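Single chain ahead, by itself, as structure tokens, in the form predicted on its own.
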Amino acid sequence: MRIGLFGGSFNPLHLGHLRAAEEDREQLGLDLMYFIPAASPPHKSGDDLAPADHRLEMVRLGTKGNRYFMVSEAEARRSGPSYTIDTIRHFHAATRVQSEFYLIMGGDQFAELETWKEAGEITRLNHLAVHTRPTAGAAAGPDPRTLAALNRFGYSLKEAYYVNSSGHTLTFVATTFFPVSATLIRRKIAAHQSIRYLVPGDIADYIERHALYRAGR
């Protein structure tokens, strides 16, 4: 079984996340894609971070109806910083069927991977898939910011992907660019502007109902 692990703050989950996950799943031939909301992302400030239970529920709402999409509470229920290496070890230990794991991330995350806890072990334990946003007519591949990371972790080019000494691969997956971010959505909410069609309708309703991301809340 081929399983994708897609972590993040999802603050909130939006259509860009969902479309990238769907295209990653399709191009990598994944059997399942797990969305893993972080309770306490170590690389992000918690000043405007909605409570983990709310973000977990929004991910459930946004992924319902897609039989390939699953939601994991592994980080939301774990105390302390949400380190990716701990989540990877959790899935390796908890998954009963023999599986290959693909850690899904964006190009910015890959470029800063060396700052993550036990980064080298992350590359040794599973495959990596980096979704990219190439310009029209360009092939998927690393931008200049990621080239140093490729060297640091010992990846070498082999056909359409990279491989390191562990035998695990690194694949750059071209995904559709959506000009939307969680930061933009939070700013629109704070300015009392509509977020319809930037997030699934159920998530927009949930945010409104619970008054999330409003000033003073």
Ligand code: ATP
The other form holds:
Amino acid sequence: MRIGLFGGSFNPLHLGHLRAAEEDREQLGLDLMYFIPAASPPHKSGDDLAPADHRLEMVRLGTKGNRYFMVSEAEARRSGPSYTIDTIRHFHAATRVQSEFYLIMGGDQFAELETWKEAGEITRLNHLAVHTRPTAGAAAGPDPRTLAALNRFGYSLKEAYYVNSSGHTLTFVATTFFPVSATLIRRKIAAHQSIRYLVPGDIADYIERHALYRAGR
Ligand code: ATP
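Output the structure of the form predicted in complex with the ligand; the preceding block shows the form predicted on its own.
In what comes next, the whole complex appears, and the chain from above leads the way.
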């Protein structure tokens, strides 16, 4: 089985996350894609972070109806900072079927991967898939920050992907990019503006029903 692990604060889940995950799944030939909301994301300040139970429920609402999409409580239920290396180890230990794991992330996250706990080990235990904006015209190649990360983690180019000494790959997946972020959604709510069609309808209803993000930034 090929299993995607897509972590994030999902504060809240939006259509940019969903569309990128769908295209990652399709292009990588994944059998399952796990969305893994973090309880306490190490790289984010928590002042406008909705409680993990609300974020989990919104991810459930947004992914239901897609038979490839699964929701994991692994990080939401773990106390302390939500380190990705712990999540990867959890999936390796808990998955009975012989599986290959693909850690899914955006280009910005890959460029700052060295700041993550046990980053080198992360690249040795599973494949990485980095979704990027498709570049118009000829292939522009990785930007300098991305190139630096590729060198730091010992990846070298092999056909359409990169590979490191553990044999694990890194693939850049060009996805349709929706210029939406959870920050934008929280700001709109705080400014009493509509968020319809930026998030699935069920999530917009849930946010309204529970009065989430009203005092946000
Ligand atoms: P925030 O605005 O609160 O920082 P965010 O919208 O960037 O949040 P996260 O939950 O922090 O979302 O991100 C989870 C993952 O989703 C990250 O890998 C991030 O790169 C990716 N991601 C975020 N927004 C988009 C988008 N519009 N299209 C594709 N991927 C995205």
